Amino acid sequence: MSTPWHVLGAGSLGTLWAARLARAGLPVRLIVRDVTRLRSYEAAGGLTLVEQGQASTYAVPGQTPDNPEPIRRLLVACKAYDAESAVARLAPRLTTDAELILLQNGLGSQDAVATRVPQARCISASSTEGAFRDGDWRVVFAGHGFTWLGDAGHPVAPIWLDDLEAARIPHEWSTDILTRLWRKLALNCAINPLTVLHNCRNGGLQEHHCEVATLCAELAELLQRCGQPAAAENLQQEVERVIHATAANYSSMYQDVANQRRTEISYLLGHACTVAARHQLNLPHLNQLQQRLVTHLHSLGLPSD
């Protein structure tokens, strides 16, 4: 019997992974917030995956955090600001050889989780896959992408990558996962806040070329100072390519704000500004962008942490 995958977080990426793992015949458990959510999930009959217009439902067993079943493999797919407290609640259930796969945006939450559960192996993941929910317990696979996984402290790949192969989840084990995470953080910092402040799709940033270029220069300086020269390489060209390739899309931060949800600002722009200050690096445009975004979020009654 293969090790069950416990999936924490029933957002778009969590349900996308859970449905594909279940489709491949692998044992999966979906951990939901509380008994009320569990009843709602059970009434729905499972997770529905919509791919190329075809909907399929998978009867993945659901459970609450206080279920006694031990957890050996945990996919943490909740928001960055929820990750540490959600994992802490599950800590008593983790086996001594537990492995956590952390699918959070930005940086900061990964270290917080690892500190909280020092006995577990924490593997970071960076994904470019696109998915969105069009209803409760339903996920639409919107864009085929790729997931890089890695463990900066332990470069040997885990055996369960075979499960991802079976589930047709495109992936690669990366020995330089921190470079991937920093690069994605820089891309997000250059695009997401501006889409919120200019109230536009990603493609709308083509009209703000100078602002994007200035931010990219400061972000590249930060990456260099953090010992991530590979992540800084051709950053502006990559940002412009992403803006063009995803022109019709709304950024995740834009969607959060539009839906009156808390953003992950602390783990994206906030993290970049905090690290810059730690290195005594003066990045005026990046700091100004953070202040503008904080002010904007407050004006909408949204938290800025």
Ligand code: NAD
Second form
Amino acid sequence: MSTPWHVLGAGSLGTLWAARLARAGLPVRLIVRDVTRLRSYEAAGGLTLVEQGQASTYAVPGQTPDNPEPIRRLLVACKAYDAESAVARLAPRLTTDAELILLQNGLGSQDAVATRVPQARCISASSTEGAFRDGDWRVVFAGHGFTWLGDAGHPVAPIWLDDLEAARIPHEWSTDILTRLWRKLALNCAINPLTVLHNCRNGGLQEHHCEVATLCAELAELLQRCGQPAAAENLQQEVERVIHATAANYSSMYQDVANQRRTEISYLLGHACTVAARHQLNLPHLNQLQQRLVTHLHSLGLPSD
Ligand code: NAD
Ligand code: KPL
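Switch from the form predicted on its own, shown above, to the form predicted in complex with this ligand and output its structure.
What follows is the entire complex, opening with the chain shown before.
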């Protein structure tokens, strides 16, 4: 019997991964918050994945964090702001050779998790796949993409990449995962806050070319200072390419705000500003953007952390 995949967080990405792993016949367990959620999940009869209009339900066994089963392979699929506390609850269940796969966007949460569970190997992921919930325990696979996985501390790829192959999860082992995470963070910082503040789709930023260019210049300076020159290369061109390619889409931060959900600002723009301050780097436009976004979130009654 192969090592079970414990999936923490039954949201969009957690369900997308759990359903595909289960579809491949791999052992999967879904960890939900508490007994009430477990009852609701069991009543639903499993996780439903909607792909190209076709819905399929997978009866992945559910459990609460208190379940005594040891955990050797944990996919952390919570939002960045929930990851550390959610993993901390599971710490007593982790085996001495446990491996965690961290799907969180941005930076900061990965280090926080790793500090909580120093005995575990923590592997970071950066994904361009897209999924959203259209009901409880139901997820729509909206955008096919790719997931890069890597461990900044150990370049050797884990054996379970074979499971991802079997589950047809497009992926690649990356020896420069930090560069990928920084690059994605920079893209998100240049695009997402402005879509919220200008109340527009990604394509709407074509009318704010100068503002985008100024932010890209400051973000590139930050990346250079952080020892990530590869992430800084042609940043503005890449940002403009993404704005053009995703012109009709609303950014993830725009969608969070529109749905009155907490954003991951602290792990994106907040992280960029914190690191800049640590390096005594003066990035006025980036700081001003953060202030404007924080003020906007407060005006909507949303948290700014
Ligand atoms: P989500 O909000 O849909 O799902 C998170 C789930 O975690 C929720 O069901 C929540 O209840 C659960 N959770 C939180 N704390 C928990 C706890 N203590 N115990 C058990 N469950 C807990 O979020 P998502 O969209 O799947 O995003 C997860 C991460 O992946 C984010 O960092 C996001 O930026 C990133 N990401 C998402 C997408 C996407 O298309 N959805 C794409 C790329 C990256
Ligand atoms: O990742 C994104 C998001 O919306 O979070 C893109 C499309 C790159 C915009 O920053």
